[in-house]
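Take a look at this single chain, the form predicted alone, given in structure tokens.
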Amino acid sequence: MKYYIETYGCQMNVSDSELITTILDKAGHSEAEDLDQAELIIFNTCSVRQHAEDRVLGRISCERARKTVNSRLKIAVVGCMAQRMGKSLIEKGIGVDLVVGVDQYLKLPDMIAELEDSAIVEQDSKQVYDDLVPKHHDPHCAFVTIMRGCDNFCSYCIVPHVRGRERSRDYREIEYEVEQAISSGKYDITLLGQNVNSYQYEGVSFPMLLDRLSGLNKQYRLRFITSHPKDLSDELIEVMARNPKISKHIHLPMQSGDSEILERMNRKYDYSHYKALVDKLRRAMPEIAITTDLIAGFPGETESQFENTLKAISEIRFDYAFCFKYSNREGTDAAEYDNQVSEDIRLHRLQRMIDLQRQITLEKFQDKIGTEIEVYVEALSRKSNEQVSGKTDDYKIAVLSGDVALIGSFVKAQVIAATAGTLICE
């Protein structure tokens, strides 16, 4: 069959993608280039938000439609919301004909040889997907994933009930996907968990991975996210400051600068906690990007409370921030929380934080200014066909004069200008 994916939600489901994309292939499916070519529709989807939800929701219901006029099409749904709604999905009528929880994948395509409706979402609490390397998507850079599963539960947070709990890859298989990837050209490699820092296989921690990897003789980039503040150590920290390869960048997550709401989200540290590791990061490495993850309005929330989490953005002044409303997850927590905050109050202080975190990183964005930088060029820009974009080290966006002899390479460049967004470089 020809099949087409449609992935929503984090980096995780875009790795998730590439492995069912390999796996389909292995078994003899192909890939369509456009859903006009499918005779399966996959969505990857993604449970953290119900607006998450709401969104392969109406997709499925806009293209159900083309099953009368095509009478093979399947429609099938995998991943986390496949994973947390179940079969319901098939049972409530809505064109659905296979559901595939989280980490069912290998069971695919005998689930698509036999087209019928069915669905499977026992977890597979030991699945890592051994000795099967993903067809990475992107030409020039690459999501290796080293862990799946969560073993936090935060309160607020849907993800270790439907991902399972912690289990880490051996080393071995993670340096030689990253060792393919590099050899096939991409530059750019990400390492995935829900966790990153929990990181263990027979006796190798994450620092000690970053080492190892740090070690092979190619000139690339090596990224990882997500790390949790709980977990992020002395000897991490060391490990990045002192390995050129390992960018400058870290993604830790915060979610509230008021440490009454963190124990209620269940995030085992307090702010003070939090904005001591900032700073331990910033003394060993001055030139850090630190973005992070805010939720406005979780339940319980006080106005003052609030004030606290503006005034911790202040004072730390993120790089960036992606910012949410606070989202009620059936079967969480928090969910049964009294107090739950209401909707417009909910947007009300998302708006307050998103304004205040955009002049914040449009001031990061400028103090760029005037400075050289180094770019690993990925693409051309999407405004002229005389500009090319990539990432910096410290993972911004850059645009530069350049033409596609540039892609696929690392180019230094002087910033002349910045938006909230882009640095604009010559």
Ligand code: SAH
Contents of the next structure:
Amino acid sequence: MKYYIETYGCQMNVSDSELITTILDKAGHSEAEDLDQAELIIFNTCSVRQHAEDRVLGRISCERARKTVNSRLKIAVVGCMAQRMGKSLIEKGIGVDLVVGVDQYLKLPDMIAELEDSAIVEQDSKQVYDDLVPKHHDPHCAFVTIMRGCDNFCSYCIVPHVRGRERSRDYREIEYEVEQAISSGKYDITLLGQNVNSYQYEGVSFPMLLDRLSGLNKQYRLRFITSHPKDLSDELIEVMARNPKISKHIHLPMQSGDSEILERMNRKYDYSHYKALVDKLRRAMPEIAITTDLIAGFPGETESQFENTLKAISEIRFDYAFCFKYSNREGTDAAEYDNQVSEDIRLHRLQRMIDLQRQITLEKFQDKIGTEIEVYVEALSRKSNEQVSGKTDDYKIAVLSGDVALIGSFVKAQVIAATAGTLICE
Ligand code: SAH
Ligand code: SF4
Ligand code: F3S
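With the form predicted alone done, generate the form predicted together with the named molecule in the same format.
Then the entire complex follows, led off by the chain already shown.
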């Protein structure tokens, strides 16, 4: 069968889609070049916010129309929404034929062979898909899953409910996958987990794993997402600081700058702990870029608690922040909290947060003007054939003059101007 995968949500889903590609190709199926060629459309879905689910439901009802032209066409839903909603996705009568949960991808080939409407969503707390190397699609970057699931149960978050308990992959499997990716020409390796800091496999901790992975005799960059502030150790900071292969960038979700809200989010740290971590990181690596996630309008958030988040944004000055409007997820603790903040206020606070951070991001990018940076060139710039674009070690996008010959190499460049998303270099 020719299949086409459409992926939503976080990098974990991007990585899982690559895993599904490997599983299906091994079973003799092949990827369709586009939707028109597909006999099976697979939606790999996200449940983190209501909006993410609504988008996919909209996409499914749109693509369902293809069934009137191509009666053999099947639609599968996999990923977090499949896990959360299970068989009800088929029963809704929106054209879904197969539903496969996040721990059951090895069953996909059998389900396709039977071609009967079915759903398999049992959680399997041991499943780590060992012995399978995902087919990394991007020519330059590879996302390598080092652990699955989450045990933290932040009160707003659906992820632990759909992804199940935390489990780490064998470090030897991870090493093999990273070596394969690097020898096939990838330069940017991102290790993935909901909380990479709690990686643990037969006595190998996350800092130890990073150390092992940064010893290959090639030029490459090693990054990781996501770090939970409650588990970020001094040892990790030390390994990052001394190791030139580890990117000087950390994504450290703060969620809120108010300690009472953080407690009700069940984040297990307060603002002063978070601020102390940022100071420690910057002391050890003055050039480090720090990015974060923030939620506006958590249940019960007062105006002054929200303002504490704005104050924290101004005090810390993140390089970038992903800002989200709180979304109520059925089954999470926060969904039951009193004093849900009205939609209008959530939206208004979100906008204030975005505006403040945008100004800081611009200033952070402008701070780089006049400095020399190293850019890994990935592609021709979208705007001009005489410009190329790539990424800096601290994960910023840079454009510089040059042609295709530079693609795939590390180039030293001088920053001459900046916008709130791009460094313009010579
Ligand atoms: N494991 C990672 C990422 C989890 S999901 C972590 O702990 O950081 C990515 C981001 O989505 C979270 O950091 C959070 O900011 C946001 N998010 C999760 N649930 C949400 C909800 N119910 N409403 C709004 N944003 C949410
Ligand atoms: Fe969700 Fe918290 Fe786990 Fe991240 S650490 S996935 S926010 S429960
Ligand atoms: Fe990722 Fe969304 Fe699932 S953020 S883990 S795809 S709920």
